[in-house]
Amino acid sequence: MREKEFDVVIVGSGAGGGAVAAELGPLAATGARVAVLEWGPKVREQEFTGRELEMANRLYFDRGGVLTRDMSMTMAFGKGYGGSTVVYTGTSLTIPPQVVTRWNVPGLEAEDVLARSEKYLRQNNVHLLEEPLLNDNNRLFREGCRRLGWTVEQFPINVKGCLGAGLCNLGCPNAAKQGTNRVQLPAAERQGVQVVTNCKVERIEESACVVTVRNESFGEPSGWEPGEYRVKAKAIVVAAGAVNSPALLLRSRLPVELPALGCYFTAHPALILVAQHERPITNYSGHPKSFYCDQFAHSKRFLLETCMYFPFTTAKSLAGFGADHSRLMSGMDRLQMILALALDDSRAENRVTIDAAGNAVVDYRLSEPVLDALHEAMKASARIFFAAGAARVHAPAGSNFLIEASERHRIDELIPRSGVKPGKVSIVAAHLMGGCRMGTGRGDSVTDSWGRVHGVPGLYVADASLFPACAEINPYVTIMALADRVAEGVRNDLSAPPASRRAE
């Protein structure tokens, strides 16, 4: 095994990853030795060629298709140079202040929170989307919400030069979307940080991390050769998401138990419904999600958002099979489609694990008001659809399969509660959270306010699984905020004497 050595390893290379390394980059540019371990790759630019299948192989993990150990649920998330934020819309919001209150964190502050969003807000071009390039499937949403009294708010988004491609979650094919691949990462390698590709870290030892580097068919090569490496550092920042960070963590050998590792992971579990129009509509190009509903947030616990997927997503959205099914999907471009989102509570039941092999599994019960907050957006969306003139609507849990504008008026017995249940509606994880929640102590936390593991100087944690519970919004920009107080705590902690390096 070949040994490697640095003052600080990042593993990931995502909102957490990225923010954490452009904030190390000065400590670098100075002669501190720092490096991002990445397990994908790093593809090419002629490589994203936004075909569905293919792009989901290279860009996310298990094609996109990771689901929770009872199947209940589809997990979709990142993997390669920039993470998530590769496949993410880029939508950035800030996190409402009286949500970081409820989380009830010691030494973490509404205000702080805020200011260091704004912060990633300004680096990452975030702003609104012009009028002119809103399509037609973000325009038809926006009508239907306004003639109904709902509040409608537009998503601010971080690109530079969009072409209105479509193609988001397949990665960007005109390098506008601003995610760390773009901004974050390149600005920390001009510093001299080293970005490490196709380099997956098996587990952390004392000060120490082991990793297997093994290049793929595609992407450019790790800048290492293949093989297996004892990489040691000061400190260790684990940024590998809501999912694979606490699977490291738990196949790691730390000195201290924790209790809440892998505890409290919430997903905002989402439905993709959709309606067809008589007439097509603009869908495919221009950004996808331009606008949002939370009209509902605090009453029945749930968001509508803009949205639109491609054929292979849309198709396992919709119920059953059949001539139905074929005649839905064969006239895509008449389709309107909202993505409904429930704001799931902390459950310490709902968690991360690993199997035998040490790979990461997620135990998530549906609870009861998890479903009836999605039987409530389900309805919602139909009302939306039908406000902006969609001619039919199909709802996954509905009585028909598809349910027409002459019945609009029945749609509370059209879609019934008993047909939200797992199993017979496709239910996707909006977005992956928790699972290393901050708080006091080892009983109910793994860190503490900036991102430090109890008991274990020198190891840290900087992405959602941070969070105590849900965002309640799209989280991406209070991550970055989030890894820029880990990257302050860390920049602290490797100026202190050894002898004050907190373990508690």
The other form holds:
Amino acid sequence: MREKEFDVVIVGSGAGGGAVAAELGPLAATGARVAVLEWGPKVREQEFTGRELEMANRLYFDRGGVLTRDMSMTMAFGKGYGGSTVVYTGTSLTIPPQVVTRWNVPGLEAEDVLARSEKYLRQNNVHLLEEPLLNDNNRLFREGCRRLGWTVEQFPINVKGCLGAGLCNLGCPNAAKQGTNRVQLPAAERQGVQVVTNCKVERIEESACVVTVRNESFGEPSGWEPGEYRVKAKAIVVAAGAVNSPALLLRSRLPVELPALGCYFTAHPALILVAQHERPITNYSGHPKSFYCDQFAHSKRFLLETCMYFPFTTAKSLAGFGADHSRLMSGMDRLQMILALALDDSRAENRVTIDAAGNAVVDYRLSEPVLDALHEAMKASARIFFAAGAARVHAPAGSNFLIEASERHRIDELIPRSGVKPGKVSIVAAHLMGGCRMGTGRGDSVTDSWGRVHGVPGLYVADASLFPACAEINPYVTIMALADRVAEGVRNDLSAPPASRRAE
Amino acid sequence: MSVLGERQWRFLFCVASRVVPETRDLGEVERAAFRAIVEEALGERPASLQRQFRLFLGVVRWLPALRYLAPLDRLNDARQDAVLTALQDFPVALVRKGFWGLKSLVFMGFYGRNEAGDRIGYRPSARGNEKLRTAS
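Same protein, different state: after the form predicted on its own, show the form predicted together with the partner chain.
After this comes the whole thing, all chains and molecules, with the earlier chain placed first.
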């Protein structure tokens, strides 16, 4: 096994790892050895083809369809240089202060998180898209909400030179989205941070990572020769995402008992909902996600967002099959889409574990409150679709495959709660959070409010797994804000004399 | 090595013809593309899941025999649809999830082909904003 030595190793290059890398760039510029170890490859510019299956294979774990253990939900999370920031839509919201207050992490103040979030909004060129660049799919959502008297807000997004390919979730073919692959990682590399791709961290040992480098058939080859390495570091920052960070710590046999490790996983379980208009609308051209409705976030625990997906993803999101299904699919240019997200409670039993081979396994039970929220979201979405002029709506829990506009006054009757059956209704998740939650002690948390793993000096976490409960918004800006704090803590800890370094 | 044997493939195509009726019209090349997509997706899954899938295919084929005294692929179209609808709404969640997995594979094989989008009005362009301007 070959050996490498660094001052700081960052595991993962998404929103968390990318932010830490950029923040430690100045340290690297003054001579510190900093490396980012990324499991996936750096996809070449010409490899962003926009083809659904091809890009899903290149940019996601399990092609974006990682199953929970009970197979009730699929989870999508990115892999490669930039992690999930390569495949999100770039919607950039700051966390509501009351959510941070509810998290109740001593030492973590909402003001601090918001101030750091603002920094990333500036860094990532976050702004509102101009009116002429909003497509019909988005405008119809806004119109529908307004006609119903519901609040509707525009998403700020982090693009520069967006040409409206509408392929954000397959990796922008125009390099417009300002993910860590475009902003923080290149900045870090310019300052001397080494980013090593195709490098899977197998486990963490005392002040070292054991890694395997294996090149893919696509993307740039790793900067390191294929093989196994032991990578020593004074500080190790785990930012591999809410599934892979807890899994990595679990297979690392840490020298402390951390009963909360892997627990309190949340996911914003979601439905992709579809309606059909009589005539073609603009939907797959232009940015796919411009508006959201949080009217029911508190009362019924769901959010609605605009979205536009691709043929296979759309097809599998519909309940039913056969001629009805084919007819609806046959006119993608007439479809309006809404993403409905349930705001799920954090429960200890929803957790990341590992199997005998050390692979991550997610135990997630769709609770009755979550299914209730998805049911209410389905009915609210149907009302928006009809208010926006849709001819017919597909509700996956509906008693009929389609609800016609003439039946719009019977929505409550035609979408029964009993129809929200896991397995029949396709439930997806892309906002994966928790598993290494922040807190005060080992009993119910994994790290302190600076991402320091309890009882393991030099080991940190810096990604969505830190969230003690769900974020109630699209999480990436908050991930970067927390990672920014972690980087500050790493800098402070490294500059402190060894004897004074914090050890619980 | 193929995850499914030839008999299982024939049965999968039978189910596919009910899930996406247009699969019956696929030419030889398109059918091969469909099969390659499904084969690749199945091949990446753990061996245990592959075994479960083969077992589930067997259940789908022979479950109707309890009522109709014949496997699914020997039933007429209406009865095949009735059986598949029953699987989708089955009281046991595991069966519903299995059917969701089966039909998702069929959708992947059919709608995941590069040429599928054009036929259903899905024609994205890297310069989508230009299309928006034209449309307005």
